[in-house]
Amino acid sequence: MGRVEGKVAFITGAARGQGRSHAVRLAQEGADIIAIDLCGPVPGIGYPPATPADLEQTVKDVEALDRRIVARQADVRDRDAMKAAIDEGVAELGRLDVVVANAGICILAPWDEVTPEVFRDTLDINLTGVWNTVQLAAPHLVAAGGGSIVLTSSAAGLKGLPFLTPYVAAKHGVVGLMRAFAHELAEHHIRVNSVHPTGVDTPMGAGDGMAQIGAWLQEHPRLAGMFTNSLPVEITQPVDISNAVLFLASDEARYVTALTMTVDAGNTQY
């Protein structure tokens, strides 16, 4: 028996990166998957967007594990599309037990170069999109008699980081959502937790904007230590975060709720 055998998990931002890794890791332990991704561009991001081919690869990877998957292109900002994807997935797979609100963007800029559009898009996707995910999916967990919700925040959800003002604001907001939902949904035996990675080796985590940070830190050297990990690693792998998601999704974490779980190599201790 796998650690999440017989469960169904809904994952946003599942076409690649952490989202695909979460889908595969949960499938390895027996879960069926409902996967969505925008699979399209967002203005201002410094890395190539996910594509329909990426989402199809997630489908292939999950099916190769002999698990079922329902995948749809949907934007976490579009409540109607989100609800349709969730409801169709539950209708096909029979239930919903786990929600992983993973979709997000990251656009770097010094504080005085952030545009209103970038600030709006970042909060719409990284914060309102998480709220949409939980509010639309949670009724299915209530119907199932309980479950687990995992929200992807960041080290930047627990501390301030330079050149990331909109991202920091959104990821701190995710912690607020997690804590509020954890208490309101507890009576339904639904646990809500957040995960807080340091840098992760994904298209977003290794994009052109990240390379620009080095130049900005040369101009502002007193800020450099804020990006330092205590452990001697510069970047983590998606599966490192997926293993934390798996634990929180599993019955091993049956009494774990309202937790900000760091997978940050000590980054938030600085």
The other form holds:
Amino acid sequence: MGRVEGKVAFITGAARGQGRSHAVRLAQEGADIIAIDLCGPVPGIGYPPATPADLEQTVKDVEALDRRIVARQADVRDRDAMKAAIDEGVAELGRLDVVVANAGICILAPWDEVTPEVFRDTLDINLTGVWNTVQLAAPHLVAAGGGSIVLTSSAAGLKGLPFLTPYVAAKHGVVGLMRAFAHELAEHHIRVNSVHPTGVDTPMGAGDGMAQIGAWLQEHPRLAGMFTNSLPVEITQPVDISNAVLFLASDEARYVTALTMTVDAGNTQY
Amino acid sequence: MAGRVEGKVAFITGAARGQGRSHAVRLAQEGADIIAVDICEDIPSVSRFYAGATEADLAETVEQVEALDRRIVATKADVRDYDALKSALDDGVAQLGHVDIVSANAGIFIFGDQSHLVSEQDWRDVTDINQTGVWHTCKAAIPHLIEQGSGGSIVITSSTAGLKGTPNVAPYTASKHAVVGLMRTLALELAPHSIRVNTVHPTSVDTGMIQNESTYRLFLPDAEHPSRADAEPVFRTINALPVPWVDPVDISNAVLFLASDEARYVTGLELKVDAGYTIK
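Could you present the same protein in the form predicted together with the partner chain, rather than the form predicted alone shown above?
So here's everything in the complex, that chain up top.
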């Protein structure tokens, strides 16, 4: 018997990286999946965008576990498209129990090089996209009589990591959303929590980003400790975040709500 | 299928009953062997609220763990007595081979007086057990964890009262805040050894510590003999989720997660299992 057997989980940003890992980990423990992803570019991101082929791979990975999945290409900024994806998924899979608001972008820049466009896109996707996700999905949880919502924040949602102003602002905002939704949805036995990863080994965390940060830290040595993990590990794996999501999604955590759940190798302890 | 803490050994204080026994059983269900200690005595300052655990209680924990085909070394020991505690742990490690998980769970709950009216004895007992006892537990276990070189997970039982003030519960609240400071410091000191240190923060748990007339009267000061049924609606008002209290296994599931390799990069976390108590 899986730890989320019989539940249905809606996951945004599910084409690859943490989102795919969450889909697979929850499916391994018995959940069916509703997956969406933009599968396309966002101006300014310093890593290759997810593709329809990536989302198709998530579908294959979940189906290989004998679980069902409804996958749609949809943008968390597009409420109509997201609502359609959720409603179709629920119609096909019968219910909704778990929501994982995972979709996000990360664009690095020193504070004085952030453009209004980058600030707006980051807030639109990483914060408003999370609000859209919860507001559109929660009615199904209310109908089900309870559920678990997990919002992907970041160590940058708890501390002011440098060279990430829009990202830090959005990820702090996610904590505020989490706390407010936790209150309002508690009466429906719906729990709302956030997860706070440190660096994760995904396309977003790879590429030239870390080298770029290293160069900026050389110029600003007093900031050097900000990215350091206290545990002797440079980067975590997507499954480490998925295991936290699984715990929060499962009935093992039936009374856990409004928790800022760090999976950060002690990054925020500095 | 392998258990989630298969092959690990867990050292649990306050294991005779309540949350401690539940942790022992839950970890054993997932494959761990157990080193259990409990004072198994009445503590004078606590007796006016609830009775102490007994040796029969600890024997029942042993029976329940052994029924799961796991090994357990159980010793009557007081967390205030460092030498006795260390000896119990060392003996357990000698028999079971190692220790990987530490659950610093032993604690007492005294309440009712405003801070400036708390007696010296009450303050000392709560501080000695809930704060110094946790430090003793860690102090005894850490050399084993470091020497083994395979990391480890320390889980300290704090409380919602470790995150928020609670009127008329000063010594308990102070001690439960104090262990958060200890946790944060240990998380940094022990990180180079891949030893993780976290706290759990339960709301009211359905054990004898709260299910007694004295505690009911804290919430219902005007009732003569308040019952569990009388207390339930009042307890319900303190949580955001519409439940009066949680079960011991809910805390054990959090301890299990933190103890397991699923949480291999989780350290310095205050893991609330509080039904939303602390956001109210």
